[in-house]
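As structure tokens, one chain now follows by itself in the form predicted on its own.
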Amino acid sequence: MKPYFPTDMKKALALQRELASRVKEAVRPRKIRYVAGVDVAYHKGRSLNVGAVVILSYPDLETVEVARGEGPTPFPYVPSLLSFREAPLCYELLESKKRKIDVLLVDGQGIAHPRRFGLASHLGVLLDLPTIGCAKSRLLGDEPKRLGKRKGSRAPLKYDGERLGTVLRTRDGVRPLYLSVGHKCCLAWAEELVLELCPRFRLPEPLSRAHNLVTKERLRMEVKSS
């Protein structure tokens, strides 16, 4: 699908509503060889987005490809419209990769979003790729009253009676992640894959490695510009 990233808020809202109808759920990809994570950070001093994509082989989780880059921040900070701020650079980096990604993990929301179309869904629809939203914070939905402290503890993420995702503890005693379907996957499978991809950290390995690269690059840029 040809990407379109409007910079006008009304057009962005209209596009979200239009593209949300294209989000699909599927049981799981037939075969998984490569899993990837994408992350973006904002560099305030230069008004730039810094991004990274890390591709890992599956199931051994060896890094096989990395793409890094930076680009202008084309949209203001609006919590439910972050995909228009981050997706252009994410899309560019994902299009530059050599290997075919089977599953993409995104540091952001999937359908756990006011218009059911967060960054994970946006990238999934544009790239026609199975994507999972792995957000570190809750955008929409009620916080569960009870959630176990052990890895694998989970609770439904609901809003107004609708199941939007899962609140999932990925390591003993750490803050949970907020999972939701991005595109072409199902929630139950997403939960198990994310747990499998968290042998060491709160974040799944592809996202953890992408996050580390982005953080280091942003800090390097900040030191250089100071």
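Between two forms, the rigid core is the largest collection of C-alphas that superpose within 1.5 Å. Positions refer to the first chain, counted from 1. Remember, it's a predicted structure, so these values are computed and weren't measured experimentally. Compared with the form predicted in complex with the DNA:
- Once the rigid core is used as the reference frame, the Cα position of K98 differs between the two forms by 2 Å or more.
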Given for the second form:
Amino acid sequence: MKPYFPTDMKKALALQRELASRVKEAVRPRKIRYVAGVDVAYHKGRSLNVGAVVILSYPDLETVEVARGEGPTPFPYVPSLLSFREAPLCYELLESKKRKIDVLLVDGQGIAHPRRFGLASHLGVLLDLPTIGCAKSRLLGDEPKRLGKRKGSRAPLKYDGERLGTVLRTRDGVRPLYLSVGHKCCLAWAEELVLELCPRFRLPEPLSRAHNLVTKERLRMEVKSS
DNA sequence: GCGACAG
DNA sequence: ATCTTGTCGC
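Having gone through the form predicted on its own, I am curious about the other one (the form predicted in complex with the DNA); can you provide its structure?
Every component of the complex follows; first up is the chain already shown.
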């Protein structure tokens, strides 16, 4: 669908409310061959951001394709409006490759969001791709009272009795991830996939590799411009 | 009014 | 997210 990224806060809120109705939470995902991750970093007092997409083969997890880019930071950081800060660059990097991507992992929330439309959902709807929100901290929902210490331990992420996602331990002893459906997949499937994608780190391989790329790229640009 | 608040 | 010193653990 055609991307539209308001610069105005009121319009951003309205757009989230409108697009949230497009989210499909429970779709039987087809057999997957490629999994992708996308991440964004900032520099120069947040006026410029750099982004990267990494596509891995599945299940062998070899990096098969990478895309990098940069652009102006189009929106301030406002909790629950992260999309308008990061989605424009992500969309630009992903749009030409969406036919190769079977599922996209995003560093942020899916439907575990005040209007059930976090960054992962936003990218999923715009690109018509299955997406999974893999946030490193909580935005909405209650912190579970108890959570096992081992990889695979999980607890429902709930808000007012509503199931928003899963708090999932992806490695022994690390802080959990806050998982939620972004678009076109179901939570149980997302949980198992993310665990498979965490053979080494707390973050799933596609996000870990995308994060490494944007960090290196940001540092490279800071050297070049000083 | 107060606290919470993805990256 | 970025900045940024020391520190705890394997």
